[in-house]
Amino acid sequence: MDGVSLSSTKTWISRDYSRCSGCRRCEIACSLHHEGVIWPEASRVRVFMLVPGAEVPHLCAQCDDYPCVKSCPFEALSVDDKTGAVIVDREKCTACGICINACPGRIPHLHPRDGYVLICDLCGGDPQCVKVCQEGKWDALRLVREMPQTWQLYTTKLYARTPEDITRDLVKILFGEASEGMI
């Protein structure tokens, strides 16, 4: 990896879109953890419902090549050596949006009040969104921990897609031929 290295276990969140109920507890848990209030707009995970019945939890996929980190001209983004999460330095971030455009899933977004980019930081390795999803028994979000020698065999970039692309595939699975023209 050019400029990005991990020395420990990579932690990431896998998602099963067909299991998401759209309850949005993940957004609430995230905003409570990071902002201290229920504020879904400031959550690092967002649930998109572009087609009724097809909810898509959208959060950082921790691409193996970290295009957002590499694109930042201000070195405001880095990779947590322990988890592999992208870490945002609020003081260095200018909200220029280059990282948003570099992300294949357009996942980063700007804090609604404070003007810096929001990217899932995995809550330091204990993602609150996964906890509430597991507590609710939806299991749409699951924590995966992989050792360095195994995680390089797989790519998490498959999850770094736009909500529109993900929804298109999901409605085909959920509604079959009836999905034509839904999105």
The other form holds:
Amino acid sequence: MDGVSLSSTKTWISRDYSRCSGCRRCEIACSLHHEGVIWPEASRVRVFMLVPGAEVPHLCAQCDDYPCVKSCPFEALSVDDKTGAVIVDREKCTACGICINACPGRIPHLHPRDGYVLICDLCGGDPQCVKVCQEGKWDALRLVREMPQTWQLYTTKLYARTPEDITRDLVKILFGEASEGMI
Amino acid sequence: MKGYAGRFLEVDLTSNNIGEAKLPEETLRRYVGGRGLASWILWDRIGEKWDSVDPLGPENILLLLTGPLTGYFPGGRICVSGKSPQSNGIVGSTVAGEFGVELKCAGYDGIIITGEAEKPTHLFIFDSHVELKDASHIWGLEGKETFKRLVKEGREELKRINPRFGEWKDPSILYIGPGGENKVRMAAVMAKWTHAAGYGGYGAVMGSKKLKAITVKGSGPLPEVADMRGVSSLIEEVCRELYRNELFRRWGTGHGGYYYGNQTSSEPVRNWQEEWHDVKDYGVDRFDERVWVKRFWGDYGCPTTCLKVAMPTSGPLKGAVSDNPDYELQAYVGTNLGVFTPEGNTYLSARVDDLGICGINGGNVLGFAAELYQRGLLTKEELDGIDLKWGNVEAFAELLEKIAYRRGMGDVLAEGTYRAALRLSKEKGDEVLKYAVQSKGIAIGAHGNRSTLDYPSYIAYACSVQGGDHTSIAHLPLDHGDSELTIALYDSAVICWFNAWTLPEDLIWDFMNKVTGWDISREEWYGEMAPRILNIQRAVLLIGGPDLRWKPKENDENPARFYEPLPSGPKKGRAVDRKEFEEMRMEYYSAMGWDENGIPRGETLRKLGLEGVDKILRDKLAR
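Okay, that one was the form predicted on its own. Can I see the form predicted in complex with the partner chain too?
Up next: the whole complex, starting with the chain shown before.
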């Protein structure tokens, strides 16, 4: 991976979509933490429900190659050295949307009021969404901390897919043959 | 004004006029939201001509109202109301989902819909972008297909309006199925695939207005509250409390199936001919093993997730998707129809969902028809060849479809159990009325009160301002947790009863006041606010019309069936004791400040500031 190197452990959030209850406490916790209010569309994690029953928590996967960071013409995105999270510099961000298109999962989205892009910053290493998901014993979101010697051995990019793609796979698991044409 | 967006969307479908309404803070504090506010808005706008307003005519008002706690208190809900085509009164019918939250984020506390559209219409709301769209292409579609198309179209529209935002999350949608389109009086306002505002028949009101669906997306935050830090910690506290309730979390209300039937003898079996069964295979564990494809499913912010996604995965009924089914549907399209398999029950639940019919009222009318069939009062010929035997899943599904499309006998049954019974009694004799298990046009919830082990109060349904609605029962003392004065609080703050009832009561008041900044006390609620709401509901119920009016006292009754002794089970021989019931009814009238006929006394209404209600009620009753 060029241009990005982490000095210590890498933090990321693993997902088990089939365990997501759709309660959206993650959205509530995220917006309370970052915005001080409950604001579903300003949450860095958003739960898509394209098919009822098949809820998909959608958030940054910290791809190994960080296509969003690389695509930014204004150097507004960078990688946090400690956690591996993508950090948005609100001053530099012009809300041009290039990073959204560069993301294989179309995860970044613009702040609904202020002109900058929203990407999960892992709350500095202690993600609030994971906390409430664990508290509820849903276990749909789990915090993983990998040692520097192991984290380069696999990819987290498998989570960076569009909500449609993830939903399509999920409904097959949930509904089998009946999932034909659901989405 | 804290906790409120401060404005309501007003849509007149006759003139296509879209506007906004603001209500003074004083009114909001007085009536809070949801059911309370619906009572006031309906009274204010049509109280004087209540008896002449046809619930299925353009002059009825359809209300979709949030409450101050919607979006804050864990578990999202919205309250649907209007003049009910079932009771001709007001029912506050709430449904879970994200609609209320999205609506508040769009900047509205509610939607007030009047008039009647010329052609099928879809109301689309994205913040202040509000549009009436043609819905001809989705009119006639069943639930799941309607929902799928609207999610897709909604996201495309959001993207068109704001293409730079990134991926748009799905908007929230309320819609009707064929039942609502055809003005079936049991039609529900649907959300997601399986959620229904069932009581009241507001799906038919939407249908009468040719309003197929409402889509809403809000991009803003929830309205500002008085004490955000306090509210945040209350959210955590409520969740912590509710995470401890493993019974509800694990099994949902479906845990009641075998329990209510076998242990408490209070579950409808074959149109309430019995309230007991011993089919252990029908317990919630069998549903879990055989039909649940997802064990935890909840709505906005909900720590309980009492819903489970169900689908038979093999056999002739495979592929029919519904939720748990919850207890009410396990009973009403299960035991009540003699259906005792999780697969058959899930299939029928999926059919009521897809046709957009209330599972309770729909299951009630199916059971009523099946008993008439059992007794030879309804023939196979009259049912166009349907063999409506207990347990015949296909037959019930077929009749349900006839009801949704008002075909043949389905057209009579689409009027709901009470109206259908009135009509059939003319042809077949008064005996028919005995088999209608309803109160004031509304099906009795799946909790019998003969055994007194479940709903112990003989007056529960008879004196409720929402008729047979099991979520709003008459109970003494008035400030009891099960009393409809308490439920009116949940329906007005618009929160989920199941998330509220196990909590320490102080938490709810704390929540209310930290959101609104008002100082509403328990005493004020039970002494003044709840009585004000319920007395308006009571007054319009008595005014009624135009097709049916309820007689004071005479119609504050249990269904005839509840006076028949239970024929089986551990409580065999038990029935509602008429003498005890009548004493209790009088006690309730008196506690509510009603006279010996159940008519709100003038002094009661005046004390509550309802002078106008007093005057009009007396004028109307004198006629």
